[in-house]
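The chain below stands alone, shown as C-alpha cells; this is the form predicted alone.
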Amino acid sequence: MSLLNTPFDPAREAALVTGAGNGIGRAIAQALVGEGVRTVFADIREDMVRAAIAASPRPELAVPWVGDLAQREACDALLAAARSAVGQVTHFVHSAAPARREADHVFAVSDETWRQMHAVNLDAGFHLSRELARQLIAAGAPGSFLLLTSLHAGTPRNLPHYSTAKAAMAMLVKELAKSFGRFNIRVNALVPGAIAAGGFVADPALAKHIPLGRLGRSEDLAPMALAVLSNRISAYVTGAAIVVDGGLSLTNWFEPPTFEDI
C-alpha cells in the first residue's frame, strides 16, 4: 500500500481549522474531510461556513463554528465546542485573519484595525495552540499544528499591521515547535505567495513576476498543507516554513531573463 494513500488515521485523529469559511482555510478544511478526518470549520461568518461545508466532499464529517477570534472568550468557546463535537483535536490549522485593505498603510491604519489583526492572527494563534497542546500532552497523544504566515513576514507589504502580525507568527511557530517537540507535537508554518482568495484581489499583471507564470489558488495550498499535517508523511518535520508561492519569492520583482538563444 502506498504511504500517500493513507496520510491520516480518521479513527484517532480530528482537526480544527480557523478561517475555514473562505480562501486557504476553506480549501484545507475541505481537503481534510475529504481524507475522512472529522473537522471543525471555524470562521466569523455563518453563511460562509455553511457554504464551505456544503461544498465539501464529505460534509457529514464537518462541524460548523461561528465566532470572532479577536475575543478571548470566543477562543475558549471554540475549544470547548471542538472538544464536545470531535473529541481530542490532533490537527490544528490557524488560517483566520481579518480582511486587508490597501488603504491601511503606515499613516492610515487605525488602532482598532491594528489590534484586530494582531488579536486574530497572533493572540488567537498562540492561545489556541497552547490550549490544544495542553490537551494533547495530558492525553499522551501526538499532534500537528500548521499556522498560516506570509512572505511578508520577512518583507514589507505597505500594511504594517499585517506584516508585523505575520512576522510574529513566524517566530511563534519556532517557539512552539521547540517547546512542544518533546511531546511529539509538531508545529510548522505554511507560507503562501500571491493567492487569489480570502479577500486578496491581485493585479493579474503580478503573474509576470512569478516563475510559474500565474497567480496561486487556494487549492494549490491544500495538498502541501495535508502533507505537512500528516504524522505519517512529515513525522520528522517541525519548526519549518513551507513556501508555496510559484517561485514569487525568487524574483525580487525583477523581470526574468529572456533566454533568446534557447
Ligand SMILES: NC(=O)c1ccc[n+]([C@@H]2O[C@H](COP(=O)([O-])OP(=O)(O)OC[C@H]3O[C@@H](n4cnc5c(N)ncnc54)[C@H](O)[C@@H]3O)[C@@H](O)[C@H]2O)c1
Second form
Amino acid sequence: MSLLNTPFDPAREAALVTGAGNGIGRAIAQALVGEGVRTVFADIREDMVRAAIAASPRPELAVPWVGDLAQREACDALLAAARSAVGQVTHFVHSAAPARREADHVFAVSDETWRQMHAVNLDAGFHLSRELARQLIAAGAPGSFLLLTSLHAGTPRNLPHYSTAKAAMAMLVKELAKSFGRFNIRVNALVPGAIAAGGFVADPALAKHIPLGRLGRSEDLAPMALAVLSNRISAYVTGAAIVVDGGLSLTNWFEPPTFEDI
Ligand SMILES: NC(=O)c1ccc[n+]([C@@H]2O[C@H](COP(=O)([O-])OP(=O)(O)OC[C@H]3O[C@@H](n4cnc5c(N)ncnc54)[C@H](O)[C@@H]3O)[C@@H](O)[C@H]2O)c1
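Now show the form predicted together with the ligand, given that the preceding structure was the form predicted alone.
Every component of the complex follows; first up is the chain already shown.
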C-alpha cells in the first residue's frame, strides 16, 4: 500500500469544510472529495456552494450546506446537518471568513464588521471544533482539524478586526491541540501567504517580494492541507502552524539579493 496514494480511509472518515464556496476552502473541499472523502461544503453563499460542488472531481460525495456561521444557531444546525448527511465528521477545516475590505481601517471599521469578523473566524471556529471534539471523544474516534489563520496573526494588516481575529485563532489552535491530544484529535493551523483567491485582491507587484516569484493560488494550499489533515501522513503533527507562502514571510525591508556570479 502506498502511503501517499491512500491518505484517507473513506469508509471511516468524513469531512466538513467551512468557506467551501470560494478560494482556499473550495480548493480543499474539492481535493477531499477527489480523495473519495464524503465532504460537507458549508458557506453563506448558496450559488457558490452549488458551483464549487458542480466543479468537484466527485460531486456525488459532496453535501451542500448554506448558512451564516456568525450565528450560533446556524453553527448548531450545521453540526446536525453534517451528522445526518455524512455521519461522524472526523476532518474539519475552518476557512470561512468575511471579506477583508481595505477601507475598514482602524478609524473606519464598524462595530458590526468587527463583530462579524470575530464571530465567523474565532467564535464559530471554537464552537464547531469543541462540539466536533465532543462527538469524536464519545465515539472513541480519532480526528484532525485545520484552521486557516494568516501571517497577519503576527504582523499588522491595517485591518485590526482581521489581524486580531487571526491572532486569537492561532492561540486557539494551540489550546485545542493541547487539550484534545490525549483523545487523538490533532489540531493545526494552515497559514497562507498572499493567495489570489476571492478574499484577497493582490497587487501583482507584490510578486517581487516573494522568493518563489509569484502570488499563491488556492490550489497551492490544498495538497498541504490534505497532508496535514491525513492521519496516515501527519499522525504526529499537532499544534503546528504550517506556512504555505512561497517564502513571503522571509520578506523585510531589504530586497532579495541579486548575484553577479553563483
Ligand atoms: N487569500 C489569502 O491570501 C489569505 C491569506 C491568509 C489567510 N487567509 C485565510 O484563508 C481563509 C480563506 O481565504 P480566501 O481568500 O479563500 O477567502 P474567500 O473570501 O475567498 O472565501 C471565504 C468564504 O467564506 C464564506 N463566508 C464568509 N462569511 C461567512 C459566514 N458568515 N458564514 C459562512 N461562510 C462565510 C464566503 O462566502 C467565502 O466563500 C480565510 O480564513 C482567510 O482569512 C487567506
